Every structure is written in structure tokens, then in C-alpha cells.
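A lone chain, given as C-alpha cells: the form predicted alone.
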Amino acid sequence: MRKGILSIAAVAALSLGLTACGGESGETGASSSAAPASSAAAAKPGKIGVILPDSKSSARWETADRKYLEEAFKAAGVAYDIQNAQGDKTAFQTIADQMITGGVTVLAIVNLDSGTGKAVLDKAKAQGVATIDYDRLTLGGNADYYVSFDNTAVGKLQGEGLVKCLTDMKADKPIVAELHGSPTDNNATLFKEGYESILKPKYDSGEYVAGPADAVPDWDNAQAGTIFEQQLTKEPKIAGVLAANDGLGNAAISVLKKNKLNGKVPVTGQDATVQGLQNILAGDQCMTVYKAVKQEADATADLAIALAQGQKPAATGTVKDTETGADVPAVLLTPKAIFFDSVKEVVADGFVTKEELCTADFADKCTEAGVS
């Protein structure tokens, strides 16, 4: 698992013309178009600011996101400024005119819709902020860059992990409910695509049968635990479920519970939470896409840096945006799908500590699994 994660980082970064880890000083590595060192050391670089989303989605962007993105500002000596707008729009906005009032010269969003995030984009470009949109795609942003996973890579790892789980139950034409994420999430819509595409041809063979679908909105596990809760009043036979994320599918495990069905109905998840990996190692959830953020947030503040530094970094691929058609220079991961077996992979990783993960009633399902 690190040995191909470190292979895309490397790759990445050589693309970008950047040493793999963004180097302490923040400098290009040797390149024909780099500008010498003596005027790069005598340049101040830009301000950046990064603005997330929220801490209630998912736990990633203030456990994982924030940590690794200042790491890297830190290691290279450029300015910056992270916040978090909790999922409001109106906050998402106000920090954003801040950041280009207080004079950034990079602009990285993970938007909460598009239409908010194209605003703030818009704003920052008629600055001369450059722009990038960080995991979420924002649709008619016309970002300079995008730094994600394929996402539609993740959602048909969903797919195909949740047939894996019922095919090892031997479930017969089991009924699937699905939980999806937020309808204003592009990212949501890339990872629908993904595991329909394994669905779909089991709904229509008739060896698996559609069950309730929804959206739940703004990813809100509150929500999501009503919804499922619904879903399985109208549908008392479900099987399974493909849920989105970690959060959704806890959601749906917490209700699975009280039903005393949870282990019997596979769940699916994303994100490599703590709690989704506890779940994994109970038996409650099928499993989780592993999404090494930390090599998400190093590509994306290379990107920064550089950008910070004056200086125009290539991508090493494009993305579509389907609604202006334009081709958004892109740096895309790849994500992982984890089972039982492979949970030791993230805590191997460093991505999650044993400490967190193996708490005492975890402790000895982490033994079975391996966990060291």
C-alpha cells in the first residue's frame, strides 16, 4: 500500500516539478524553466489560504486535512492561513473575502456547493488569486487546478466491495438500499456513477433488487439516520446498503442496531475513519475506500507553493467540467478499497494510530486483523 501511494506522490510531484515532498524550503526541484536559486531564495512568496468545509461531513478535514496541509506550509516556509466554514455558505463566503483582503495570492476550496464556491472563485481570479479546488470539483469555477482521487474510481471500489460482502454471504437476490451524498457534491455524483456502474447490471439481471434510494443532503449523518430509518420501514428486507461514506454508513448501523440486524445487512463506507474501521474490525460495516489524504494535501500544496513562489506548475492530467466543458488541469490519486484483512494498511500507513483504532474494545478484533 505505501509503496504505490509514494509512487503516485512521486510521480505527482515530478510532474509538478517539485521534489516529492515539497522540500523545507518550499524551492522548485532542477528544471530548465526554474529561476535560479539566488533569485528564488530572494523572493518573498505569496500568502496561501485554504478554506474546508466543515468538521461534521466527515472527521478528515480538521483530523487529517488541516494537519497535513500545515506540515507542508510549515516545511516550506511560505504563509498561510486554514480555516473552516462548518458547512455554512454565508461563513464560507465571508472567509474567503477575508483571505483576499488580507492580501493571499493562492486560493484552495473545498466548496460546499458549486454556485457558492464559483462566487468565491470568481472573486479570487478578478484579484489575480490563483485558484484550486481541493477534492470537490466546482462545477463552472474554472479553477486553475484540481487536486483529488478518482472518484468515480472510489464509488465502483463501493460497488464492487459490497458485492464482494453479499457474495460471501450468499446472499440470494438480496434488496440494496443506497445513501447517497449530498446532490449539490459533485463528488457525490462521480462516486454514484462508479457504483452504479456495478449495480445497475445486477438490478437489471434481476440477481440483485433496487431497494430505496436517497440523497441525504449536505452529508448530514443526522439526516442520514432518518432517512435509513424510512428506507427500512418501507423496505424491512433489505440486505444491503451502499452507503456513501463512513458517516452515512454509520448512521445506517446505528439504526441496523436497534434493529438487532447490524452484521447480518453488509454496509459499505468511505474515508478510513476511525469509526468506520471500528466498525469494519465489529463486523458491522463491509468496508471503507482508504483515500491517502496525506498525499492529497502534499500534491495540492506543491501546487500552492509553487503558485506562491510565481511560479506555473504543471498537472499531470485534466478533468472535465460538465458544465462549461472546459479541460481543469488535474492531479488525480488513487484510492483503495479496505477490508477486515487490510485495515492494517491505513495504521501501517500512519494515517490512523493503533492507540485510536484498538481501544479496548477493539483490541483484540485488531489482533485478528493483524493490526501492529
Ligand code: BGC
Second form
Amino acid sequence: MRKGILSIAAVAALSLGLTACGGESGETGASSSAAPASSAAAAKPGKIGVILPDSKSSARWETADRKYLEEAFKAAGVAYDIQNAQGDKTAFQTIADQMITGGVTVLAIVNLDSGTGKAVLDKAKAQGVATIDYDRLTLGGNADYYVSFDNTAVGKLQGEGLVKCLTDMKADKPIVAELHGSPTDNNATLFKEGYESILKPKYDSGEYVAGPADAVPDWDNAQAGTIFEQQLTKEPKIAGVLAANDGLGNAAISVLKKNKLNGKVPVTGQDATVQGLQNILAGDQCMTVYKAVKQEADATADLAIALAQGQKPAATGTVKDTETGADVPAVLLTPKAIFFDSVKEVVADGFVTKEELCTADFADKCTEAGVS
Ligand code: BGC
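Moving on from the form predicted alone, kindly provide the form predicted together with this ligand as a structure.
Starting with the chain above, the whole complex follows.
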């Protein structure tokens, strides 16, 4: 339904007549390679490595990113290797070293923090490997490209979403708690900028009251529960929760449930995970932000393939690396807010299936929300 910014076909067409210097490929690597494309024009593009961050801070990395990246690489017939560092910075380095030694010509990473991300990017560059920051910008990292969503826009949608839900509930001077993402994730900084641009004027005018606000290290969902428990103890009248993703939102909802406050206190989220969407259907979560990861994976695959062929593909814009002041060539996609009535759009887009979402407990709500 939606398409990546550069289609794979367009990149292949671009490659006509260009001399590629991507290195060898087409080898079927142990776990994850696809047969090479048969196009006469397509130069052998070399192997593409991707390192995902973990599988706990959000369900998206294993359920969406891996799947869509694999589909895109397979469709293009390029060799690839996708691995997950499982939140371990040392493992992240080791995986990167192995990929570089193993001959990847392009490396895309979702960093665990900018410092360790930069170390990996520096090594890759020193070996002539092209680099892509996937989803998270590595500050000071000088990646060749950055592919993500407009993350400040994500935060704005969260802030506006919370305002909508509080308005619908006719909340009077609500006390709002905030659960920010990991302080080491540049995206968390951008999300916060986005939602504070909506909430701060309301705090300043006295329309809303700023309650407890804390960052959640490494987006750790379990820790988020403990943090929210403390927030609620400190401020029992919390009337709204700006949670930076569905995992943090679910942690807050679990605590609200224990206190019989779920459904009375709107909570935000992000990623349109099955759990987040079910929380919305149940009335416990106010909204989530849907990021069509297929678009992000397709755009990354298009760039990676062109880079592996020795080309210099066009980006659609730039983002500022706030550490170096450099403009990093970037592809930024558009996020969408999802409420009860629009849950069906996420299903229609193929991001989650009706089967996984509309399990027995949610069947009636699915019908009510028009999920088909
Ligand atoms: C991503 C979010 C994700 C979070 C935790 C962020 O960098 O943009 O989609 O929920 O990391 O993994």
C-alpha cells in the first residue's frame, strides 16, 4: 500500500551504465541470504549487514523490522545478515567486527548509544564499508545516511493525542506524568522535544499541571513499571501519562490496573504493537503512534543496495547531527496517530494481523472498532 521513498526498481534503473564497485555477493550466506537478481544491469552488490538493538525495549525490532528488511533484501536478491545485539553493547561490537571481517559492504545499525555506535561506524568506515544509521541517529557518528521517521513529529502526535483524550474526558487541570525513553537514544530526545512543545504551554498557562517526569534507562519496560509506581506514590492524582512507547505505556497501565485506575487515566504509546493496540481496544491506552516500518525497511534496503553497488544514492533531506553540526543525508518518513477508531488502519496496512490482534478477549472490541 505504501512505498519506500526510492523503489528498488528505481535504484536498479539508476545503476544502469554506472560502474559498481560493491564487492562480491550472491553467495548464499549461512542463515540469511537470497538468490541474486538476474538483471543484467545489476552489479553484484555485496553483502548487507544490519544490527538490531534488542528485542525487549519494543516488540517492533523482531516482529516488524527484521521481517520487512528480510522481505526487501530477498525481493532484491541481495545477500544479507541481520543480527540482534539483545541490548548488549559488547555483543554489538562483536557482531559488527564479525560482519566487517565477513565482508559486508554496507552496515546498517540501530545503536544502543551514540558512543558505542560511533565506535562501530568508525571501524566500518576504516574498512571502506558504507554506513547507515537505521532509525536512531548516532551522534558524532558520521554515518553516510540516516533513515527514520520524523521523530519530533512522533512526539507531537503523542502530546496532541494525550490532549485529545484528556479533553474527551473533560479533565480539569489534569496532573500529567511523563515516562521518557532512554536518555542515550537520540530519538527519545526528539520525541520529548515534540511532546513538550504541546504540553509545556499548557503547564505554563496552568491548564495542566506538570507531574513527575522520568527517563527510563534503555527503554527497560520492567524498570518503567517501578518508576511509574514511584510516580504514582509521589503523586496519587496523576490524571494522564505521556509514555514514550507502547512498552512503557503498558508498564504504566499494569500499575494503574493494580490501583483500579486503568481506563480513567489516559496513557500514550508508540509503535502500534499488538499489546498497545489491544490496550487501546480495551480502553486502557489512549493512543499509539503507527510508524509504517515497511517504508523504513524499504528505504533502507534501497539505499543499502545502491551503496553496495558503489553508487551515491540521493537522500530526500538532511538532519543535523547536534554533536558535530554536520548535515547527515536522511530519509525521514511520516508517522500517524492511532486511536480506538483508527486501529483498523494498522490492520488494513498489514502491520498486524486480525488474528493476532482480535484474540478471544478482544473479539467484541475488534468488531466495535470495525477491524476486519
Ligand atoms: C524507536 C522506537 C522504539 C524505541 C525502543 C526508538 O529509538 O524509534 O520505535 O519504541 O526505540 O526500542
